[in-house]
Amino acid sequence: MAKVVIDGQQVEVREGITILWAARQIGKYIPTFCYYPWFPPQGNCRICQVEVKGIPKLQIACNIPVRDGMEIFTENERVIRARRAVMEFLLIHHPLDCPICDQSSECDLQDLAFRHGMAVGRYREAKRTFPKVDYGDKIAREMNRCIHCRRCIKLAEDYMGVEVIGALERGDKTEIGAYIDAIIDSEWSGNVIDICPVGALTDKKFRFSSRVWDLDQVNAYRPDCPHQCKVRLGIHRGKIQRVTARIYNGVMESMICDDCRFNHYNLEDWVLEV
């Protein structure tokens, strides 16, 4: 066990865990984007940083273990100052169509930017924008949006099996693309739709039909599928409106295959778990 003090308060946490979670379970909010449980750290939005004494550059907690005699600050000026300038940089391309965007109440990046985001933005170029480009009638593809979190290609390669598509280009012109359209062909490929912390991903056969908190959310299950998936309805005015995998504190529980998310949305379908 190793004894470590975050912002003042000495905690005794498992040798090796990350300050993330360190800070996590004393109930210390460090936000983030490209960290998600499934996957090893990424260290790709760099919206976790904080402040670990004795080494003068900032850190990221999603990747740092803790050591014994650690002292570590996650809310000071100096991390607020780099969170809001992170903000700031993610913002700079992002389009404002939130009132239009499905990932509308439940979008981290929306969430983080009334908390950490700017005011007034400075930045007075005009933004980069990608062509829009068709993949089906699954999932609408909105690269204006996409932060570059990298999500969708980690559960693409380490969960799907479908090494398709990766980040191109660098610097402003990065891009995640490739073979996309070859995640279609899985049958697992709606779970990039839950995984996607912004609106850059999102499911075509829900979009524009209705918003998400007027949904009521129902655990259920489908007795037919070879899956046993376990899913979350969005039901509102007694149609199945979407259907996605359940989520506990913004992970996913499991994967959902895409017969039941994008197939059956017939009430009748399913058991409802109430």
The other form holds:
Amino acid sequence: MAKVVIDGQQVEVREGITILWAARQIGKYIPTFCYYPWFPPQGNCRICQVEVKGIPKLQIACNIPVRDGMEIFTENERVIRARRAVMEFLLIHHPLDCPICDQSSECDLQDLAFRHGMAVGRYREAKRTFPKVDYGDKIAREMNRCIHCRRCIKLAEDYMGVEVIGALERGDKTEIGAYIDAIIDSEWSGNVIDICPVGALTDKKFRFSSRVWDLDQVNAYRPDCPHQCKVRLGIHRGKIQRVTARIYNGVMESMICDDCRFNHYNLEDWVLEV
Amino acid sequence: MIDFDYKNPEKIVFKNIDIPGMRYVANYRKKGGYETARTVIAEWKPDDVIEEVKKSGLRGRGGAGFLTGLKWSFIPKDSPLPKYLICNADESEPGTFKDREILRFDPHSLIEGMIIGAYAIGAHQGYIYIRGEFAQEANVVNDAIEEAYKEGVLGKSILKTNWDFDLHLYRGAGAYICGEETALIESLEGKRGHPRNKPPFPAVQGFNQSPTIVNNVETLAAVPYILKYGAQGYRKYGTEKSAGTKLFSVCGLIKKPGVYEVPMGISFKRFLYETCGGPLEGREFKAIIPGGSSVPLITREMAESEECTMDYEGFQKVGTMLGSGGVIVYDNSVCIVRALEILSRFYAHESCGQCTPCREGTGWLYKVLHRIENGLGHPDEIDLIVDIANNIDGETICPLGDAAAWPVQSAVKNFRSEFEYHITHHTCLPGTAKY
Ligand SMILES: Cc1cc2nc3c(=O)[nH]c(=O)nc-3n(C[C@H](O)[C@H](O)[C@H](O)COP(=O)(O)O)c2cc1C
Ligand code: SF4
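Switch from the form predicted alone, shown above, to the form predicted in complex with the partner chain and output its structure.
Expanding to the full complex; the earlier chain stays at the top.
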């Protein structure tokens, strides 16, 4: 066990867990984008930076293990300034098209912009745009909204077992894509929609059909499914609008197959868990 | 301050540089080459080698200036994994061109240094990661390695001892970021050159997840001398904290640009005026970047001040760093805003695009600087670029972000009036030109 002090609060946590989990244990909120508990930390979004006493640079909470006697600050002035800076960088190229975005209200970027965003933009240049690429009838890719967290790449590599998407180009021209057509060949391709924290990858069948906050979200499963996927139905006016994985605290419970996600919009196919 | 004959620099790392034909192993051995490596492997214990390098005070010449012996001692002794020694020859920093001379004219010094280093850390495999654009240098090094294999200097039971060491040359594809050690390792593994998070450090988990040491060409080329003449012999040059000699590659608007080897601790002003011949006719220095484009820029007054000595501490005192020793000289005909715009363009182009502040910030900086330089800046944008730079500084995965921020911060601090002139007059200062 390690004794650490988080924002003045003494806690005892298991040795070797990260600062992020130590903070979560006592209900402290540290925002994350690229971190996903399913895979090792990538550390590229930089939003989870915290101050550790004795280390001159801010440290990313998702990657640094706690050590006995560590003193951590998660919400002092310096940390908040860094978060605001990261939010500003993420938003300079973002199209801010929340009113027509399917991710709206389920979007990590939107939530954090509310918490740490600036009221005024200082970016006067032209926003970066990417050409539209059609990735078939399942997944809509809106690269302009992408925040480059790379969770979809990790998911494809580590969980679908297909190294088919990756980063192209460098710097602020970086584009996530390339082989995404091949992802559609995977039986699990639709899960990149659920892992995307913003509206860059969305469900093409659900597009513009309903607002998320109008949906009744019901857990269900389909007896015919060979994988017994645990899904969540989004129902509006008695009709299934979309099928997603069950997401608790921003994390999928398990992946669901494309058959469940895209092909069964009949309520009779499902057994509801109410 | 160290006393020194400024007109005739002494040579340690460059001892063979002017001797024709040293790229051939026969000539190198005639001069006593590989004798040190043989003695070390036959008679020394690896720990004693590390101890000797530690005592010599040799610091990494790749930019960070980390103590080489200390770095080597981080290799876990009891690890069952293979260990690797990698030479970082991806010299692509603007203004730095010192390693190239070693690769071109004296590759065997590097190979000998790598043999000793590999023996010290227990590595049987070594790699030289060479910059993609160094086509000619790659050929020279490749020939040197092949010859060394034929001579029994590399391979099984090298130099008639019972030590095996294989050395491979790997050519990069021309990305600056692959000079960063963890990105270099990723690239060597065949992946995209993306820096990794630290911890874990490469000494514990590097190439193929095994303990790895990455060292600069100049660092490794200095090792044979240290083992031959002992730590004390090396410490004859330089100061207490910055031991030995350092290569400085001087470029820009100065009479005698070139690569010079000097002992550390000498006066920077005298070096610029006596060794390098001072400014061009009728001009005077305006600003100097002493350590490759990734360090803060200083004014002429700072560079010529008494306390600015050519060592790690001296440059720190005037608010910059020794870095990799790439001296870039700007004289009074240079528009600083334009110079900075060029640097920012470089960093925006070379950012790997992995982490948020550097990916978005470097491009933003370049765009704003481009507008200011072309007379389209707003008055509040001088503070804006400083603010963007502050927001990148220290918040990224690898130091490329910092390197992009420091020139901006220092240029605005030291030459603010020139930025203001651009904004009010929509043009460069009279008498300065675009290069
Ligand atoms: C963006 C970036 C580029 C770098 N490029 C080089 C390089 O071209 N050559 C080099 O030797 N070190 C380079 N470095 C430094 C290396 O990361 C590393 O510190 C060095 O190779 C360690 O060797 P040393 O201990 O001998 O200095 C670079 C670092 C960064 C952050
Ligand atoms: S600082 Fe820049 S170059 Fe380094 S990892 Fe981040 S994005 Fe890549």
